[in-house]
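Next up is one chain by itself, shown in C-alpha cells, the form predicted on its own.
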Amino acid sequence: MIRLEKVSKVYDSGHVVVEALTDIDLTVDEGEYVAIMGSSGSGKSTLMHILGCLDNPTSGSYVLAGYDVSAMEPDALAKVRCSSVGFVFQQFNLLPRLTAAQNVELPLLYSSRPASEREGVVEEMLSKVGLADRGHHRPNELSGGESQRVAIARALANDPAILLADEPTGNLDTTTEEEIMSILDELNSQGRTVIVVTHDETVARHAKRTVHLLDGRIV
C-alpha cells in the first residue's frame, strides 16, 4: 500500500537549512496497523504530512496505492489525496456552521460523487461511528468524543485506501479516547489500513507495528 525509498525532506528558508527527515526507508501493507511515534521535533509530522500527500519529499520515491506521488504537481497530488487518504485530526476539524452530516458530506462533494449516492454515504458512515441519531446537530451541540466521530466519519466517506489520524485522542479524556481508539480497532480489523501519528504510548499499543523516529530518522 505504501512504500518509501531514500526519503529525505529538507526545509530552505536562504538562511537556515532544516533536515527534517533523512533517508527514510518504509512499507506499509494493505490492512496494517502501524503507530508512528517520536518527540517534537523528530520529524513525525512531516511524515504525516508526506504519506497525506501534503507535500512532496525533497529526494526519494514514494508510491501509495500504485500511484508514484514523490513529484506529482499540487493538483494531481490533491486528487490522489482525495481518493486515497482519509484524515483525523486532533482538532477535528469541523466546520462549525455545518451539521454533522453536512461536514461528512464534505469529501463526497470534493469527488463529484452524485446527490442520490450523497446521503446514503453519510448516513453509512454516521451508523459507523456510532452516531446515526445525531447528523443535524452542529459541533457545538457535540461532546469532543462525538465530534472526533464526526471526523472519523467524514475521513471515511471516500473510502480511502489508508486512514491516518493524527494524534487523534490529544483533546480527549482517558474514556473518551479508549472510545475512539476501539473504532479505530473495529475499522483495522474489518481491512482499513491505519496509520496514527502519536507520542502517546497508550495510543500506539493499539497498532501491530510502531515505527520510532528520532532526529528525523526511523531508529
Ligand SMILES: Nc1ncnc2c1ncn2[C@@H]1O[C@H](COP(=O)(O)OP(=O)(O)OP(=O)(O)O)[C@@H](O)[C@H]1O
Second form
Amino acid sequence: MIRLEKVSKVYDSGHVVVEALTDIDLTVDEGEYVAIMGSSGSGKSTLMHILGCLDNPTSGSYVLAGYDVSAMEPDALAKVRCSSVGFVFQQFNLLPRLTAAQNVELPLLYSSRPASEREGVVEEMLSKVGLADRGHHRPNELSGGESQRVAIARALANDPAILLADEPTGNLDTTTEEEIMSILDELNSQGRTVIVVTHDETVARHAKRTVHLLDGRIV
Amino acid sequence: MNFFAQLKLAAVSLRYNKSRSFLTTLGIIIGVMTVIAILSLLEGLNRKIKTEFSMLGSQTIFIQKVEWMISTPGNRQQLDFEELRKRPNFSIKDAEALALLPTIEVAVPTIDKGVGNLKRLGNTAQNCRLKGTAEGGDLTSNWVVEEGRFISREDRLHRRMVCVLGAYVADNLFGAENPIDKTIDVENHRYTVIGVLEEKGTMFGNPQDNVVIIPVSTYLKYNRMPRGWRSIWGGLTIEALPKRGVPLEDAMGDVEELLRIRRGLRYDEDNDFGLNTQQMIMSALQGITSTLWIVMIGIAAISLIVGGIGIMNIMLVSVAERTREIGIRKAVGARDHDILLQFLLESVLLAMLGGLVGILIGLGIARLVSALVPFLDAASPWWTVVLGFGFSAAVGIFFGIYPAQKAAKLNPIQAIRYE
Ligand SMILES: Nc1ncnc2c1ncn2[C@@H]1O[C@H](COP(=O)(O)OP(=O)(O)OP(=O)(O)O)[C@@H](O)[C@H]1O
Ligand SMILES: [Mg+2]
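Moving from the form predicted on its own, what structure would you give for the form predicted together with the named molecule?
Full complex below, order starting with the chain above.
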C-alpha cells in the first residue's frame, strides 16, 4: 500500500538548512494500524505530509497503491489527496464560515461528485462519527471533540484507502480522546489503513505497530 | 469542482464582505456609468441627426451661392460677405444644363420665401412658406404625396396656378374637407390644390409641413429674383439628385466641373458657388461627437483602471486573509486551478456587480438628461449594456488574475500553518 524508500526532506530557507527527514524506509500494508511516535521536532508531521501527498520528498521514492507519487505534479498530487488519502489535523482545520455538513461536502465538491449523491454521502459520514443531527452547525458552535469528529467525517468523504491523523487528540481531553480513538479503531477494523501520529503512549497503544522517529530517522 | 459550485462559492464569499465589496467596485461603477450614459446620449444624438436629415434627402446635392458651414469651437470661419454678394445667381438655365449630365437624374430649380399667415374661410395656417419648384422636387426634398399629385413638367411650362400643400397647411385650412380641386389665396393670387403631402415633422425645431408648393415658373412670374445681400441665401437653389448607383462624389464632381465651365472659371480660381449635402453636416457633427467620444473613453479608462487596481488590492487582501482556507481546501483535494477559478470568479463577479450597478445608474442618467434636454432622446441599444458588462468582466479578469494565481500557487502545508 505505502512504500517509502530512502525518503529525505530538506528545508532550505536560504540561510538555514534543516534536514527534517533522513533516509526513511517504511512500508505499510493495506489494513494496517500504525502509530508514529517521537519527540517534538523529530519529523513526524513532515513524514505525515509526505505520506498524505501534501508535500514532495526532497529525495527518495514514495509508491502509493502502485503509483510513484514522489515526482508527481501538484495537480496530480491534488487528485491523489482528493481520492486516496484522508487527513486529520491536530487543529481540526474546519472552514469557519461553512457548516459542519458543508465542511464534509468539500472533498466531494473537489472530486466533482454530482449534487444528488453529495447529500447522502455527507449524511452517512456525519452519522458514522455520531453527529448526524449537527450538520447545520458552524465550527464555532461545536466542541473540540465534535469538531475533530467532523474533520474525520470530512477525511472519509471520498472513501480514501488511507486515513492519516496528525496528533488528532492533541487538543482534546482524555474522555474525548477515547471517543476519537474508538472511531479510528472502528475504521481500521473495517479494513481501512490508519496511521496516527502521537506523543501519547495510550493513543499509540490503539495501533498494532509503532514506528519511532528520532531526529528525522526511524529507530 | 464544477463551475456552478465555484460561482456559488464566489457569491457567498462576496456576500460575507458586503460593504467592502461595494466600496471596491466604486471605480468600476463610475467607469461603466460614464460609458453607458455618454454612449446612450451619443447614440440618441446620432439617431436624431439621422432622422432629421433624412428629410433633406441623403443623396441630394443642394447647389447654392454659399457653402453650408457649421461653426464648431475649433472652426470659426469668417464669411467674406462682399465676395459672396458678387457671386452670380443661379438660373433656370443652369438647372436645365445640369439635368443633362449623365450622372444626374433630376436637377430642380427651387426658391422659397416666407408668406406669413394664410387664411381661408375663417381658418388660419400660421407662418407659412411659399416654395417654387419643378417636377422631381418631391424626390430631391423627400416629399411623399399623400393625395393627388406633385408639380409636373406641364405645370411648370404653362406656369399653371396650381399648388401642393404641406400637411400642416392642408389640416389648418381645410380640416376634414378634401382640399383637392379647391383653391387657396397666397399673396392675392389664387391657386388650385392638386396634391397634399404626408407629414414630415420638424427638422431641428423648424416645422416642415407649413409649405405651399407651386411651379417655380409661376413663383418667378410674381416674384423678382432676390438681389444683393438677400440673394446670398434667398436666391435660386438647384436641388440635384444623382442617378441610381452613381456615387455622390462622382455626381458632385460632374456638377462642379460643369458649373465652372459655365461660369468660365480659370483653374486657379476658387469655386464661386457651394455644393451642399447632408453628409457635410453629418460629418461636421461627427467631429463634435468624436470629441465627446474621446472624453468618454478617457474618463472610462481612468476609472476602470482605478477600479481594477481597487479590485486587485482587495483580492490580495482577501487571499492573505484566507491563506489558511486555501491550505485546507488544497489539503482536501482542491487543485491549483480550482483555487485559481475560485478567486478569479470572485473578482469577476465583483467587477460585474459593479458593472451592473454602473449600467443601471448610467441608464438612469441618460433618461434624466433626455427628460431635461428637449431635443435629446437617449437611446440605449442592447450592445451598450453588453459592452458595460464585457468591460467590467474584462477588468475583473485582468486585475483578478494576479491575486488568484498567487492563491493557487500557495503551498498547502505553509498555508495551513499560516496564522
Ligand atoms: N517549512 C519548514 N521550513 C523549515 N523547517 C521546517 C519546516 N517545517 C518543519 N521544519 C523543521 O523540520 C523539523 C521537523 O518538523 P516536524 O513539524 O515534522 O516535527 P514534529 O515531529 O511534527 O514535531 P511536533 O511534535 O512538535 O509536531 C523541525 O526541526 C522543524 O523546525
Ligand atoms: Mg507535528
